Each structure stands twice: as C-alpha cells, then as structure tokens.
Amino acid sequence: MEKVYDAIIFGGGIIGSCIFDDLTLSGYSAVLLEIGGDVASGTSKANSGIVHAGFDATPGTLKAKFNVEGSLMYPEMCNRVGVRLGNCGAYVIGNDLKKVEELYSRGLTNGVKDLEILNREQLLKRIPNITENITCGLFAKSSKIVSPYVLTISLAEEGILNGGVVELNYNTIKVEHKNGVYEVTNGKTKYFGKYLINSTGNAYNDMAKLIGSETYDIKYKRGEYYILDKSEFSVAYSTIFPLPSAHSKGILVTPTVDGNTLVGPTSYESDSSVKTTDLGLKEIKEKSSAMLNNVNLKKAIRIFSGVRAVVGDDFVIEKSKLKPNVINLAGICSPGLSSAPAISKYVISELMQLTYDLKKNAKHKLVPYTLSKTLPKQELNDLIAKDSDYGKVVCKCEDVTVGDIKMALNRPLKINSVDGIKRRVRAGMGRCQGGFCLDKVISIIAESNNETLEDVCKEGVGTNFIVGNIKE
C-alpha cells in the first residue's frame, strides 16, 4: 500500500515551509514538493528580510490580521530553530505630519503596540543623517529583521527531522483525485495525500490549473535592491521607510542580520523575470538620498531583484470551492514573511480543521547554523583541534571554513548547489561575491557529496557550472 500523507504542500517558500514544519510538529504526515533546487529559491530569498510591525496594512484585511499576529509569533519560532532575529525597530519618516498620524492611528487599530510619533528634533537624536526636508516620523519598536532564506531552510529542516519529506527539483506534471485521495506525480515519483496546499507563489496559477482549483488575476511586482558592503552598516541601525504611497512601502534603507545594508526595493509591474534596470536603480538612488544623507551606493557589492505576486489588495487564503481539501494561498506578497507563522496556524486549525500543537511531535530539536567565525576563540580552537577543516578558510570575505561548508552539506535537507551553500553559510556573499572562492566551494560540494565537478550546479537543474569532461 502506498503511504497517504495528511498533506502535500506545493512550494518551498517561507509560507510552504512554515506550514510543512508546523504540520509535522503537530503530529501529521506531510511532504513538501519544490520545483527548484532548494527551498527559499524564489520570492523568499529576495526580499527585505523585515518582520513588519503591522501599522501599514489596511485595517480589517488579512494582511493586517496575519501581519500583527505573525510578528508576535516570531521570537518563539526563531528561538526554536536557532535563527537570529534582530530587534532593531523601524522608522517611517517624511514631512507630512497628517500622514504620520494616520499611520499611527492605523497601527493602533491593527493592534500594534509601542508606536511613537516623533518631531524633527527627536528624530535627529536617533537618526543624525536624516536630510533637511524630514520633519516628522513614526517609530515602531516591534519591527524586526531576519534572514528570510536561513529561516525558510531551518523550518524545512526541522520538519524533516520530525518525520516530514522534502523533494527538491520536483516538477509536478499531473494531479488526480481518486476515492478521496490526491495522487501527484512528476512522471517518476508519486505521492498521495488527503490535502493539497498550493503555496507556489509566482507559479500559483500554473499549479492551480493542474489541480483544477481557482485561478486568479495575478500581477507581478518587481523590486530591485542594492546590497551595500559591511563598511556602510552605520548608515542605518534601524529600518528606515519613507511615508508609503498607494502602491508600495517605498524605497527603504535597512540593516540585515548579517551586517550588510539593503537599499530598495522599487515596485514596478512586470513579468516574472528578476532583471534589474537603469530606471529602477536610478529611482533607488534618488529616493534613498532624499531620506538619508550618507547612502553611498558606490559601496554596493551586488544588485538584485525579487518578484512578488499580487492579487488585488489582499492575500488569498481559502479552501477551494472547486476541489475538495485544496487550500489556495495566492498573492502572498508583503507582509508575507511577517505573516507566515500566523498564516500557517490559520491554515492548519481553521481551513484544515486539524489540531495545531507545535509540541505534540517535536521529537528532534534542530541544531542551528552556528558558523565557526561566531564562536569564542577558545571554543573555536577546541573545534579545530577536533576537526582541522574548521581551520581552513575558504571564503576570506566572510571567514567561511571548509568545516562550515561540510556542516551545511550534512544537514537534514541535502543540496548540491553553490547558491544553497551561499545562503546557508555565506560563502560568496562578501565583497568579491565568490570571485576567489567559487572553485573551492564547487570542489568541496563535489567531494562531500561523492559527485563529479560537473554535477555541481549554481541553483537547480540545468545550472551546472561545468559541462563536458574535465582533464587534469
């Protein structure tokens, strides 16, 4: 008899991985199917990494409800999986006091605590580099920052430890419903499940058509960013927003938990391609410099963009009316990262009507991604004495060792991609962006996974670095 899972989840972004983990912790069987070569390979790897306080969302919407609830759940979730959560707070600054007061009132309506309206003098004491045109602002103490990809990876790995199954590079080609059970296949491997959860983000409609569930008018919004070198960290110790427009939260400047600074994003309606444009980068320069005096974009070490799927003005989180036991999750754009744990709880307890209890099946505790460079000197020396690989630096920009990379390759979720290593231990995320360590990382992956150099890829299927035979 084939195993019938309680749930099959399509899409390994932050929402899908959170639901997968919560189901397994609550004692249910779940399989997570991801078309990419890793979880967090889509929208969840390319956002601002901000756990929003919840003052921006329109009261009464799902965005407002789940943002505020999810933000409050973050400390416990991150502590459980050992992911760093930065309590840096956020400022919204501008020169329109009426709009600041409207945001303050909206935040109170949504249930956000610790909001504070500030005048220019008060702002200058906290943000000395604001420009002359800034006269007022709102401070949200509960706003936080997190690594969205490390969190997504950690949730998926905790789910595996507690009985779940994750399939990467799984391209679903057929979905059938027989005798109350769904059969899903990629042409090679079949999975059977009672519930299907469509959390595929930008590919939502493609999966919905396979399932036979509702499709939506999806608009794609592209957001472009600059990543600044760690030397620029002092430009913003908190997240700095402009007053929002009707279309987006605007160009922000924010620290990251890893010590870099993000500047962006733009918000242009686009296709699903992750290109960057001269127009977008020019907008980032103009609008960031209108808020802060010393945003030095010449110190950028990388530019990138992410694409988010938008459905109207709110999230779509519902049980399908066309297919039994199908959960539709569409248009989970900002504040999707902030809302993830609350959305997960709602899907499990309300839409699936299952018991949500994260301690019921928590048999195995996940070991956090602790990098050797973060250890005290004596503890690091002791580790090197046990394993000399921790004394061999591969990525000098980020002080990543052979031991760190091998640790990442021997985690519950198995990968063979350079970008997977990059997201886990930051090899290639420094000033040279992998220019000096790429070949070493490829070699370590191949050796550790007992593969050839040709097998190692950048991200997923078809992104191999080397094609053909290599002769020494």
The other form holds:
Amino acid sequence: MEKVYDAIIFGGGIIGSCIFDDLTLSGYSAVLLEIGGDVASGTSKANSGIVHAGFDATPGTLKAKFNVEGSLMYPEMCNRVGVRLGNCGAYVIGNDLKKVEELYSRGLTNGVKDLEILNREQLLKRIPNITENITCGLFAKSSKIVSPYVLTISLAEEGILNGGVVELNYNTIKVEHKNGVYEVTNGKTKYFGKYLINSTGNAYNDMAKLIGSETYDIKYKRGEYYILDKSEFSVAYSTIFPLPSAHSKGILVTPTVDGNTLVGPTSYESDSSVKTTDLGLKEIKEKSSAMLNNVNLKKAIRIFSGVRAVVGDDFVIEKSKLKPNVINLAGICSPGLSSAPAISKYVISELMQLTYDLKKNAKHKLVPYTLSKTLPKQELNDLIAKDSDYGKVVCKCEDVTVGDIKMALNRPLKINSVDGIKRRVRAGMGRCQGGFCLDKVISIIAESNNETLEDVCKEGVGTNFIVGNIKE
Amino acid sequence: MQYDVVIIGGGPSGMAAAIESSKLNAKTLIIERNETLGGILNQCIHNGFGLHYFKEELTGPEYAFKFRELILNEKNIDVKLNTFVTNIDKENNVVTIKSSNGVENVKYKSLVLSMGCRERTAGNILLTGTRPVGIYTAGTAQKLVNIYGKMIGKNVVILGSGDIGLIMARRLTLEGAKVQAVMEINKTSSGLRRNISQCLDDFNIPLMYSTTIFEVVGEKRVEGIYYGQVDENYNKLEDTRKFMSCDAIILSVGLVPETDLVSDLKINRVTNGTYVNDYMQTEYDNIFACGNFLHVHDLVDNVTMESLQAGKCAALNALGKLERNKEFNVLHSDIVTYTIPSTIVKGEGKVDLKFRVRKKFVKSNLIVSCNDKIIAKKFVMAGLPGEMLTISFDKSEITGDINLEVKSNEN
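Having seen the form predicted on its own, could you give me the form predicted together with the partner chain?
In what comes next, the whole complex appears, and the chain from above leads the way.
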C-alpha cells in the first residue's frame, strides 16, 4: 500500500515551504513538490525581503490581517530556524502630511504598534540624505528585513529534518482524485495525499487546471531592482519608502541582511518573464533620487526582476468549492512574505481544520546557515584545524570557503546548482558576481555530488554551464 | 610572522616586485590566493608576452614559469599559496591572512599592493533582459576553456572589444564555436591593434562599433539578443534594433582594480586604482602599488617594469633608505586621461611617465615641460585609447609641477 500523505503542497515558495514546515512540525505528513531546481526559485527569491509592519494594507483585507499577524510571528520563526532578522525599521517619506497621517491612522486601525510621525528636522537627524522635497514621514519601528530565500530554504529544511519530503525538479503532469485520495504524478514518481495545497505563485492557474479547482484572473506585476555594492550601505540604514500609491508601495531603498542595498521595485503589469528593462531601470533611478541623495546606482553589482501574481486587490486564500480538500492560494503578492507564517497558521487550523501546534513534532532542530567568516577568530581557527576546507577561500568578495560550500551541499535539502549555493552561502553574490569563483564552485559541486562538470547547473534542468569539451 | 616587504598578489606584478625587493636583501613575502604563482598569465595561453623583458615571444604560462624560476633562486622570498588576505591594519602594519593553517597575522615594514583587477560584470553595465545561463565574463570563459578544456557555447556573441574579448573570439573560433560578432559600444576599440587584426580580421569576425546589446533573450539558456546602435551619449537607437540568435554572451567590458582591501585610500576615478608617486608609493609612506591594481596595462612587460620599481622602493623603505621628499604634480592636457605616476618626488634619476589618451591622435609630439622649459619631447606616429604611452625624462631637471601635452605635428 502506497503512503498517503496528509497534504501534498505544490510550489516551494515562502508560502508553500512555510505550510509544509508547519504541517510537519504539527505532526502531519507532508510532501512539497517544486518544479524548479530549488525552493524559493520564483517570486520568493526576487523581492524586497521586507517584513512589513502592516500600516499600508487596506483595513479589513486579508493582506492587512495576515501582514500584521505574520510580522508578529517572524521573530519566533526566524529564531527557531536560525535565520537573521534585521530590525532596521522603515520610514515612509514625502511632502504630504495628510497622507502620512492617513497612513498612521490606517496603521493604528490595522493594529500596528510603534508608529511615529516625523517632521523634516526630525527626519534629517535620522536620514541625513533625504532630498529637499521631503517634509514629513512616518517611522515604523517594527518593520524588519530578512533574506527571503534563506528563510524559505531553512523552513523547507526544517520540514525535511522532521519527516517531510521535498522533491525538486518535480513537474506535475497529472492529478487524479480516487476514493477520497489524490494521486499526483510527474510521469515517474507518484504521490498520494488527502489534501492538496496550490501555492504555485505565478503558475497557480496551470496547477489549478490540473487539479480541477478554481482559476482566477491572474495578472503579473514585474518588479525590477538594483543591488548595490556593499560600499553603498550607508545610503540607507533603514528601509525608506516613498508615500504609497494605489498600485504599490513605491520604489524603496533598503539595506539587506547581508550588507547590500536594494533599490526598487518597479510595479507594472507584465508577462511572467523575469527580465529587466531600460524603462524600469530609468524609473528606479528617477524615483529613488527624488527621495534620497547619494543613491549611487553606478555601484550596481546586479540588476534583477521578480514577477508577482496579483488577483484583484487582495490575497485569495480559500478552500476550493469545485474539489474537496483543495486549498487555493492565489495572488499572494506583497505583503506575502510578511504574511507567510500567519497564512500558514490560518490554512492549517481554519481551512484544513487540523491542529496547529509547532512544538508537537519538532524533534530535530535545524542547524542554521552560519558562515564560517562570521565566527570569532579562535572558533574559526579551531574549525579550520578540524577541517582545513574552512581555510580555503573560494569566493573572495564574500569570504566563502570550500568548507562553507560543502556544508551547503550536505544539508537536508540536496541541491546541485550554482545559484543554490549562491543563495545559501553567498559564493558569487559579491561585487565580482562569480568572476573569480564560478569555476571553483562548479568543481566543488561536481566533486561533492560525484557528478561531472557538465552536470552542474545554474539552476534547474537545462541550465548546465558546460556544453562539451573543446576540440581534441 | 614579520617581513620587511609583504606583497599581496603573486601575479606578474607581485613576482617582479618580490624579485627586486629580494635583491636588496629585504625579507620578502608573497601572499597568493591561488594554488600557484602567475595570476592571470596562467590562463593566457596565447603568445605575445615577454618581447620587451625577456626579448623573446612567450605564452602567458611560459612568462609566469620564467618568473617562478627566478623567484625560486631568490633566498629572501617566502611564498604563501592558497592564502587570502582578509584585512589590512595600516595603523599597526599588520595584514591578516586566512589559509588551511588558520587565521594569522603578518607584520610588514613595507606593503606592496599587487592584487590586479577584476572584470566588470553584466550587473555593472546594466545588461537588461533575462538572466539565463550562458553569460560569462571573458576571463571566466577563458578559464573554463583554457584551464578546464570545456566549451561554454557554440554560437557566441562578444560584447566589448577589450583585449581578452578579442583573444577569446579567436580562441573560441579555433575550438569550434561560431563567433558571430564582437560588439563595441564605443567608436573605437580599447584592444590592441594587433589583436583586432590577428583575432578578428584573420577569422572574418565582424567588429561592430557604436553597437551594444539591448536585451538578453532566453529563460533557461541564452537564446539570443536584441542589439543595435547607440548615439554619442550611448542612448540605444530603437529603430536599429535587431535580433541575433546565440547561446552564449561573452563580456569584455572593462577591468576594475581590486581595491576592496584598501577602500579608504584615495582612488583615481579614471583608473579606479590608487594614486602613486614615481616610487610607486601611495599616500601612505609604507604602502606601494603596481601592476593592474594601479591601472590596466596593455602589455605584461610594462607591468613587470613598473613593479620592479615598486619592489625596489618598498625594500628601500623597509630598510630605512627611502626618503619621501617634496613632491611635484604631473599635470596634463585634456586628451590625456591619467598619468602614472601622478606626482614626482624631488630628487635624481629617471622617470618613466605612463599615460593613456581619450581619443585617437596621429603624428604628434609628446612634450613634458616644467616652468615653461621643455624637459622631454618624443615623436609618435599615432596613439589610441587602447594603447599605453610612455615618455621618459631625468627628474633632476624638475623644479616644480610638470606638464604633459600631446601636440599635433601636422600644421
């Protein structure tokens, strides 16, 4: 008899991974199926990485409810899986005091604590590089930053460690419902489950069609970003937003937990391609410089874009009416990251009517992604004495060693991609963008996984770096 | 650990500096991050190296090999391979190094910065479009092809006509790939004339000026590019937009000196390296700099010559024999983008002034003057932005700031 899981989760973004982990910790059996070569390989890897305070969402919406609840759950969740949470706070700045006051009262309505309205003089003391146009602002002390991919990976790994199953590169081609059990296949491996959870983000409708559940009018919104060199960190020690518009929270400037600065995102309707555009970059340049002086975009080390799926004005979080025991999670755009733990709790306890108790099956504690460079000198020397790989630096920009990369390859979630390594231990994430370490990282992955150089991918099937040998 | 001279980076410049330092009996240490000395030379398997210094034509690895032999014969040089410098403490003259032996401190009397440069990336040039596999900097592609013997694409477009890009156009063609075009956003190439002729013309690879990639296409692997022409201000001319299919893009779009470890030193905004006087001495009396760390060179022989001076002066300083006198500025006319050195220490001896120009010139005199007195004059047939120019003079004649001009001879 095949094993029947309590839940099959499609899509290993932050939402899917969080539900997967929470179900597992609560003592239920769960399998997470991800089409990409890694979890957090879609929207969850390409966003601002901000745990919003929750003052922006329209009161009464799911966005407002889950954002505020979710952000309050972050410290405990991050602490549990050893993921850094940066308490940098956020400012919304502009020249329309009325709008600032509206935001303030909206924040109070949503239940956000520690909000503060500031005038120009007060702002200048904290953000000396605001432009001349800025006259007032709102400070939200509880706004935080996190690495969205390290968090997603860590949650998925905690789930695996406690009995859950994650399959990467799993392209579901068929879903059938027989005798109260769902049967799912990619043509090779079958999984059976009582519940199906569709958290496939941009691919939601494709998955819904396979399941036979509701589809929605999904629009895509592209968000383009600049990542700046660490040398630019002083441009913003807190997240700096402009006053929001109806469409988005606007183009922000924020520190990342890793010491870079993010500038973006644009927010316009697009197709689902994660590309950057000249127009988008221009918009970011204009808008960021209207808000802050010294935003030096010439110090960009990378530009990227992420695409979010949007359904109307709010998240779709509901039980399917067409199919039994199917949970539809669509249009989880911003503030999806902030809302993830609260959405997960709601899905498990309310929609699935299961017992949400993260302590019940928390048997194994996840070892955090601690990079050797962060250890105190004596501890690092002890580590190198034990394993000399930790003395062999591979990525010069981020001081990542062979030991760190091997550690990342020997985690609960097995990967073979260079981008996977990059997100886990930051090799190739620095200012030379892998110029120095790409060949070394490829070699270490191949050796460690007992593969050839040709097998190693950037990310997922069909992204091999090497296409063959040179002429004999 | 304590040394008279600590040299960071064991490429051609670090090796040359070490040899000269050792010859003056200074206890010298080279710290090299790779498993062997030689730096980028090890992957430059084409020839054309050493014509000036060794008076014979060598490949990069051969040039490096010859220098390694010289280093082995020097008694005063220690070498630490597979070793990274993680910090420089200028207050206490200590560098922190990391290797399989752990984290250690090394004290220096003089420090030589010869860390070379890194390549500009897709992010630096804001290459728009998607981010699939198949986009490589020329140096990375060179490493994978020449060191690993692996191909990174079969149908290649090269962006930027820097020397490594030109060399890679030929290399990939010889290894069986089709190199469709080299695209250069400027009106002239920053590569050497001989490379354009030997690497592109000989293989019928078109070099398209004022042309750049508008957008990368492809979700998993590069499937092609939209490209077209740019105006004088580098704005993309949308009506020239065309598609070209390819499976790899090689970027040869410039090099940046690796100044990360000394980011608080004054940086020249043209070279992105530090400023030095003719002792190759930075603003700190005991910190010297040379090679591509200082400015990007066209020929390795020039790196070697410059670095011998750095090694010599670093050793003299460590032994207490170098005096930093009053310095005079090197001023220059607008066509000159920068000079190395940028100041000259009052005293005696010969100075080799190296510089680049921002645009092409023909049949001109290079003139160095001081207080309206011409102290050096040299006729050159032509100069290009891609080629470094040199003029030498005796510095005993210098009594104030000097001025470098390029004067056309054609009226």
